[in-house]
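Next comes just one chain, in structure tokens: the form predicted alone.
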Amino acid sequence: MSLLSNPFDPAREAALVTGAGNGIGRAIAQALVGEGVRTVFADVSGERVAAAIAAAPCPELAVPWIGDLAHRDAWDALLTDARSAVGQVTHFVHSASPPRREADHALAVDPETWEQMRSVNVDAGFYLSRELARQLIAAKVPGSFLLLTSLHAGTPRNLPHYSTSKAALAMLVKELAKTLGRFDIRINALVPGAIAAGGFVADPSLARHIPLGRIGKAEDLAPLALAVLSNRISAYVTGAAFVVDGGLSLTNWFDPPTLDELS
């Protein structure tokens, strides 16, 4: 038998993917089913959940759900609805975040976009994590989560409530890997870089910085994600962070914001 087929096992383990609607939430989540893991597709977005769903390899295996996870209320609620409609999660992917905004510089972004962003990446992404495990560790389950991170948790991106959320949850990931790995619950991260999804619109001449000669797509993110979501496949691997840029984090290709109306 290859060592790469079957990663998971569709009898016992099921998945949550936040941000399922679009962009590499979605392709993850389509990948799931694609390999017989029933996956619940949460987003903010109906409309883009039942597209999500349409479009996948096996529809049939995958659950919409839709809420804003910036609402606290949203969170018990989908660990309720993902359970009665999966049963126990083992697999958790948090890859919802929202619209970003050049505009929202450091000197320009409001308190209500500071806290959004914050409470969907980071409170959002604790909470979900810490409760699912909580599950597992009750059922006495093996466990994988995969929380996406960004270049800008350690590059500066012009946009302080994301780039700082996305910092925190590249922290958080390992603070819950050297918790939980004793329980055999393993924490990682994704990081993306220059992706043309989910709402991130690339100047096509960013190409030129990346080594690899082009934008990203949300599906080259797709097969790596699942490897390291497999307990068969990445057993021994938890805390890490998985870069996938094309080589753009060879470069910073970030000028300072422009602040022309201030002077």
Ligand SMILES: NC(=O)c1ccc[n+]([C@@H]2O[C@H](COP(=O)([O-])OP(=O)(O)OC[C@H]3O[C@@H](n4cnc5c(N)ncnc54)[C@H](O)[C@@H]3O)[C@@H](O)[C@H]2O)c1
Second form
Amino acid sequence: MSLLSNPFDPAREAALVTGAGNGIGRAIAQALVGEGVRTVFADVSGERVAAAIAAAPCPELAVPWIGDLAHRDAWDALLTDARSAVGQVTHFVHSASPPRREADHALAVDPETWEQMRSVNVDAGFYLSRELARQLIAAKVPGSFLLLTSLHAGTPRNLPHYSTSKAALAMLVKELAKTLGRFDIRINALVPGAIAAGGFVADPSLARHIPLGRIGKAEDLAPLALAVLSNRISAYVTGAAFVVDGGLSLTNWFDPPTLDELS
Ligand SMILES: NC(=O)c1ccc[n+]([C@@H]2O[C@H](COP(=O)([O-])OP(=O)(O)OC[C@H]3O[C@@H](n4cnc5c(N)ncnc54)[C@H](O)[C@@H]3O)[C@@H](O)[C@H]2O)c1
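Swap state to the form predicted in complex with the named molecule from the form predicted alone:
What follows is the whole complex; the chain from before opens it.
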């Protein structure tokens, strides 16, 4: 068998993706059902989830779930509903994140906006990961989780509620990876650069700072996401952060050399 074929075992594995209604979460959820994995598409928007499932390669493997992940009762409902719909969730992707608004800078962001960002990104990410891990430990089944962080876990974004929540998630990946490795549960971070999805309105001029010369697409994230999620491909990978940014994070105060003589 080829090294990279059959990354999942659909008879034993099932997935839950938050933020599956749009952007990166949608692309990953669609790719998972494309690999034959039953997948819960969780999002606050029913319309978005319906459209994401309608456009998925194997829509019959997709289970819609609609709820606001800013609230703990929704986290419990999601865990219960996911279990009854697909059985044991072995693969968890946390991509849901409230909208970023440029107006919410450090001197403006209000307590509700701050709280909502933390709640959806960090609190839901922690609670869902921990409860799914508890289920996997009890069932003695391996698992793999992928939390969406950001380059802004380490560099300012002028949105302190967002950057601090992503920094917290980056550390959560390491805490969980260290604690849960003994149970064969792997936790990694996926770190997008500038991706033209719903959460980021890309100024096209940004492309000149990107060595690969273009803004990213949600679909650029899905192949690596699946490779890291796969216990077959990435069995020895945990606590790691995978940057998918076309080289954007290499940008600094030096421009690249002019190589005109080679062209
Ligand atoms: N797009 C980028 O350039 C970029 C860069 C770095 C990190 N990220 C991260 O990747 C992830 C996906 O980003 P995206 O741009 O695809 O986002 P997006 O805005 O396109 O999608 C996020 C999804 O989360 C859902 N959501 C928001 N609040 C929710 C809630 N309270 N409960 C349930 N669902 C909720 C939205 O309805 C939406 O479908 C996010 O965690 C984001 O922080 C994105």
